[in-house]
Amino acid sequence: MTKQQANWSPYDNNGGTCVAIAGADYCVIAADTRMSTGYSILSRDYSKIIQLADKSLMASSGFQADVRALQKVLAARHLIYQHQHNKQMSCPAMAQLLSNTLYYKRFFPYYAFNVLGGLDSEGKGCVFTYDAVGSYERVGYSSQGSGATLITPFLDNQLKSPSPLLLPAKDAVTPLSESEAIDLVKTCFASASERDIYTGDKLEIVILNASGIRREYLELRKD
């Protein structure tokens, strides 16, 4: 008789995909609204995005448990800064320090897939990707998650971003409008929910631009 195990992990995959676009004077990112375990639903409105400073916004895929300790720890950080420098933090210094806080935990990962996005100091659209030990990349458009297998290649037909060894470096935004990027990210997720049982029920589109932040709502498959 084979002898067998109980095998605990401490970490699980809540499922969900998130997609963000930058363009030149906005940022679109956007995430679906259902958490799951295995084939069970956990709930179909919960909110995986988050806003870290008034230019940016984190969407994270994974664990949903380690993403909230992830985003307590920036939180925290990010209140330590304004005490010290009487400002916000700037998108690309959030990039630094997500990387930062992912990397010190890299023997024992936040098993959470982060897409960053904001505005930067000129107010054009940046998007960074991340891996869940703290390695990024500034980026025009990114995926994570459990349907970007199916997202990533969508976005590289209709946005495919100059390659970073080109010289002199090319801009990373996307050459669409803002409405055009929504409407794209919209085609993503309808697509994706047919086909990846861990995406759907809604969508939650956040655009953040010059004037401020809002957010749209789209309805997916609930099965």
Contents of the next structure:
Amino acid sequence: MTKQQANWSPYDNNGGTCVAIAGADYCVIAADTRMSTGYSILSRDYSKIIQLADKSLMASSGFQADVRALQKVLAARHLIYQHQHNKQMSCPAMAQLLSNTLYYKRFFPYYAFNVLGGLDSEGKGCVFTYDAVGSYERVGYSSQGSGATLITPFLDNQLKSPSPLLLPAKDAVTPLSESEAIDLVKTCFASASERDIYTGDKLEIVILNASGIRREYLELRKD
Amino acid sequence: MFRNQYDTDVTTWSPAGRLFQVEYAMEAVKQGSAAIGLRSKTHVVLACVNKASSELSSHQKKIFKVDDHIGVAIAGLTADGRVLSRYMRNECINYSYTYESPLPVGRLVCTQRSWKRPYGVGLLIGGLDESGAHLYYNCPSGNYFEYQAFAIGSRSQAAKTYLERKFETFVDSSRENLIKDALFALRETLQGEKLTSSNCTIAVLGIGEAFSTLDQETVQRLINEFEVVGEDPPAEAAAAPDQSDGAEPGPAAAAADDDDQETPAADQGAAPMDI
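So the form predicted alone is up there; where is the form predicted in complex with the partner chain?
Below is the whole assembly, all chains and molecules, this chain first.
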């Protein structure tokens, strides 16, 4: 008597890839804009990046319905924080909040693979990377999603950041300039789009620095 | 005599059909320091007097942001006011979460519980929705009314008299004039004390403008522009007139001002307060 398998899953994978790189005084977050299901494309122009606070951006790949619900919960929690503290949440605070929110649903997780990027209280770039249930770490760069397996080794080659376990603690930010980091990101996605069927269409890049926030777009392969 | 028998419990009616606990709660509102609200078609201005309990302490916050499009000014038991503000903020957040649109103000105004004591605070709720700007007054009885302009708290009658004279002009008033009228109305409640940015708070919201509290510099500048200073009290001895057009406001309560006899400026001077 074999165990009966579920014939319905509450989850779906909408594909897509996210990347974030932290610099000395900037942070770059990028994600493709393709949303798929199975072998079909649902949208060529769906943004996976959201601004949660003044200095925090989140990009998430995975099941976009769960991603959207997660974004709404974080936005509501941020409003409450602002009412209580009269100020915006810092990026490290938002990082902890995201971790707690994900673990809250430990036994029915948000199918969301997140990277959080922004500026910390000293103005330096910070990137936090997560798994689906909230385990997180501050890193110098990160990639999540269907193209992550193609992009991460490349970023390791270009940017290898020091281990957070090293003593004395070394800065996790990359020595690259802002424009170099943006070019690197564009290269990552151009390459990933070649081989990953779930990544392509358009690339949305958001850059956060002391002067504020700005967006760039790049066309990617549409096949 | 009858009043005392039926006033212990909020759930007991008096033979005359009154709930005394609720009426007593409304008295608490009259004890609080004044709060004023006015609205035009496009803006709402909330203003309140900051009364510190002693010179050593700071004043309590009486104007709260509930959402980008809703603000509330309270008079009475400020602690109760804060509880209600927190509840209203939650309601707005939950509504936006579910409907992805701002909570219509009219839905916010019903908040009483029957098994606890009534809230001892009056709320002036200013908000924006699709039909424009609104001002509501919510009293401890749970009733709410919509107003063009209203004042609550101690010495609010003076402000109401001013507002009753001018309210017909508010509908089409500009943002600046609305604030100016709020300052004038606020001055009426001070009755002799000088109006400065340190004893009042002003908040504005409007179409295209999220709720915000004006900072002290802006308020002082507006007070100076509109020459909204305290009036001479009737028969105080040795009043020391202050200049009313932007010069340094003199220390209002110092008796040493008696020595200064400068020519009074066009409008009025402020007399030191005897406390």
